[in-house]
Partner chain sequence: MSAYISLIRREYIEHRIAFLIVPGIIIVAALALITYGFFANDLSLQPGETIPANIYIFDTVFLAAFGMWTAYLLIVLTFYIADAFNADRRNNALLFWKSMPQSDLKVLGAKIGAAATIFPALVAAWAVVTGIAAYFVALAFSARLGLAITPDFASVLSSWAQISLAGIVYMVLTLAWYAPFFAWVGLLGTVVGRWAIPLSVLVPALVVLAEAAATLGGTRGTMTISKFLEWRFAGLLDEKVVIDQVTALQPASAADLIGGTLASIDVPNLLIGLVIGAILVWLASEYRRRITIA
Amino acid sequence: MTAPIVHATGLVKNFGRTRVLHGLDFTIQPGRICGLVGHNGAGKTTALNALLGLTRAEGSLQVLGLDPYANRARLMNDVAFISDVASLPRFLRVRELFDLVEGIHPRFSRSKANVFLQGTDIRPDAKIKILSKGMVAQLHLALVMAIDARLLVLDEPTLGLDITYRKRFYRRLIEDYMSDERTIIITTHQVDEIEFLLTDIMFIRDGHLVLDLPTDEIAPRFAQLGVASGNTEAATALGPIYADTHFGQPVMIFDGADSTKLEALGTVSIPSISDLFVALMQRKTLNAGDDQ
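Coordinates for the sequence above, one chain, the form predicted alone:
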């Protein structure tokens, strides 16, 4: 059986008396694209920092078979981490940025990066600070795809870009970079822009994982019901996890409900990841406030 890329059991992180991560348990297998989604302050970046060996956490954590905090230098040979495009050093020229990354990451290929920039208006002598946001996104993407890493970690990588460049960034990442040998972890609070590419989803709220499953298991488990007129009381009795009104029609989301019963009450569909995120982020976590 193939060893997991990431395996965490009881992952806890405290900052002073404040508990930021509340005993997270999760596994990420090779060749997957996992979205770690939550509102700002939910614990996404803290969890990533633990995976990257940037902070010590309690519990058991293995990344590529290693304790990331104790073996960070060794781990980084097979891991690439890219934050938002604003993190690129704007005072450098493009070729100087390539020099920097070449010196930092042993699996960065300058020739590949240059190939990915072919057909763009980005020139080696151009200073990053004069590039448009779209050009910076293209440069950022070239850096990502020129690193031959087993694990790529993207922390809000398209923050501040318009939707056109965000979608182009992710589409090229899938078409030109992703393979069965690579795994990608993406954190974001804008789930709608990445749901088309995810194989796995984790929702984090206040340091708790409230959902962790492959995206192809959403349909068998969750259902969205557009409630027909006069059936609101009967639908509510089936225990929806979320209820709202869309253009005057009650809409409810159910977890594990009998599809036959739902179909008798209205129009049943599969909730989008975005809708599921809204539903689960507004529920109270069963162990919220439990800092044991």
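Given the structure is predicted, the values throughout are model-derived calculations rather than measurements. Positions refer to the first chain, counted from 1. Note that the rigid core is defined as the largest set of C-alphas that superpose within 1.5 Å between two forms. First, how it differs from the form predicted together with the partner chain.
Once you line up the core between the two forms, the Cα of residue 201 stays within less than 2 Å of where it was. The Cα position of residue 132 differs by 2 Å or more between the two forms after fitting on the rigid core. Residue 92 shows a C-alpha shift of 2 Å or greater between the two forms [criterion: core-superposed Cα displacement of 2 Å].
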The other form holds:
Amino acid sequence: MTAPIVHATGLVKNFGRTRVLHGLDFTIQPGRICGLVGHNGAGKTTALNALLGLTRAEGSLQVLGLDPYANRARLMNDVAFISDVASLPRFLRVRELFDLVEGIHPRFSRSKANVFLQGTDIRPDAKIKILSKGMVAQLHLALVMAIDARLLVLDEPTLGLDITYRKRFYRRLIEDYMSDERTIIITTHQVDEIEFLLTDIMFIRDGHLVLDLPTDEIAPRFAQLGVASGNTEAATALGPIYADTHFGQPVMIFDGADSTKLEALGTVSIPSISDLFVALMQRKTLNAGDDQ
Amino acid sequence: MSAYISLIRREYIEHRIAFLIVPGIIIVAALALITYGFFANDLSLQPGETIPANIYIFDTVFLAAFGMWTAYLLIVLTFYIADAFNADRRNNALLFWKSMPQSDLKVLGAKIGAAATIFPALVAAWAVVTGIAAYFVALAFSARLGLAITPDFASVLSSWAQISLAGIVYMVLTLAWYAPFFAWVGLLGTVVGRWAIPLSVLVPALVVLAEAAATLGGTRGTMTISKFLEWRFAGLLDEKVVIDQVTALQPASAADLIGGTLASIDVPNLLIGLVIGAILVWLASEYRRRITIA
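Now show the form predicted together with the partner chain, given that the preceding structure was the form predicted alone.
Below is the entire complex, every chain and molecule, led by the chain shown above.
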């Protein structure tokens, strides 16, 4: 068995008295595309920052066999990441940025970066500070995809981009970037846009990992039931983890329920990741105290 | 090494205006003001006034210019370091820099590297250019004063080369002397950002005040820290060396100027200062490494 890319045990992070990560345990194997999904403030960016050596966390954490906090610079030879905020040096021109990264990153390919910029309106002589937010994001994505990294971490990579570019980006990520040797960890709020490409999914809620499994295990484990008229009570008795109504029809999601019993009560389908997200991420808000 | 050069190049791109553009503007402005003074005043010698041969006017102007460029360099480098050590935190840019396989020490080291190489080299180049301007100023004043002596070009060229060499050595030694102060400003810049410059003076001032309070202004003990800081900040310039040079009525001598400067340096203190500077930069890099990115 190959060594995992990421191995975390009992990962805890406190900001002052506030505990942000509550002992996360997870492993990410090579060649996987893992989606880390959670509400704002759930702790996903903190978890990613710990993986990237940007913040120290308690517990055991190994990324590519290294303690990321102690070996951040060394680790970045094999890890590329983009944060959710466009953070490129604004005083540089595009070509100066490529010159710089060519000089300081041994695995950056300028020719690849230029290829990734094709189809955008970004000129090599343009100053980064005059580019629109979407163009800066496009440039940053071209930059990280031109780095031959073993692990690519994308934190809200398409925030602020229009739908055309978002779709093109994810297509390129699969077709031009992804390979068996590469691993991608991606967070986004637009789960429905990435669920087709994920091989693994992790849901994080209030610093707890509430789901961590390969996407091909969703179908055997979870089921969505469109409850037929008159079967609501029987379906409820089977213990759904979530219940809602779609156009007047009760819809329930089950975890580990007997499929033959469900089929007798209505239409059974595989829940999408978005549906699972809604089902599993119910939480009480601090102010309202309501489920949302 | 190539990464280090790329990082220094980045510093040059980000901060070149103060070292490449502004000195040019200063020279043009100074020439304009001198030209104004030249035509606005009666420059004829009054009874009893004497003036040495124009070659020494050139020496005086050029030496003074080098002194001023050194002062300019010290001031601008202080602002540069205070800004550069904190610049990566603006616009979340730290996330980009931390995504590169370069340590915080190397990134900060490149900032110090830029402050010790390319930026002083640019100001030194402007200072040398000032020598050319100083020649024309000397020439014009000689003509206007009616001395009717065409400066001996070979002598001027020799003086220009000698003073340039001595001036560059003086700049380098001055930078080395003040290195711990720059590193101190850099450390503060990493921690407190734009407040680094006032704090870089305020903190030592408070220490001196505490010492003065403890010794009743030195009447109940020795104000060791105060005297040390005063001596450390006094700099390297031995005025006598310069005055001897311009009043000797001889072409400038780099050997005399450099020798005079070297004689006034406390070498062990200079070396200790460099070590302290290196420690402060390392501390800044450790702080930068620990900056929490939420």
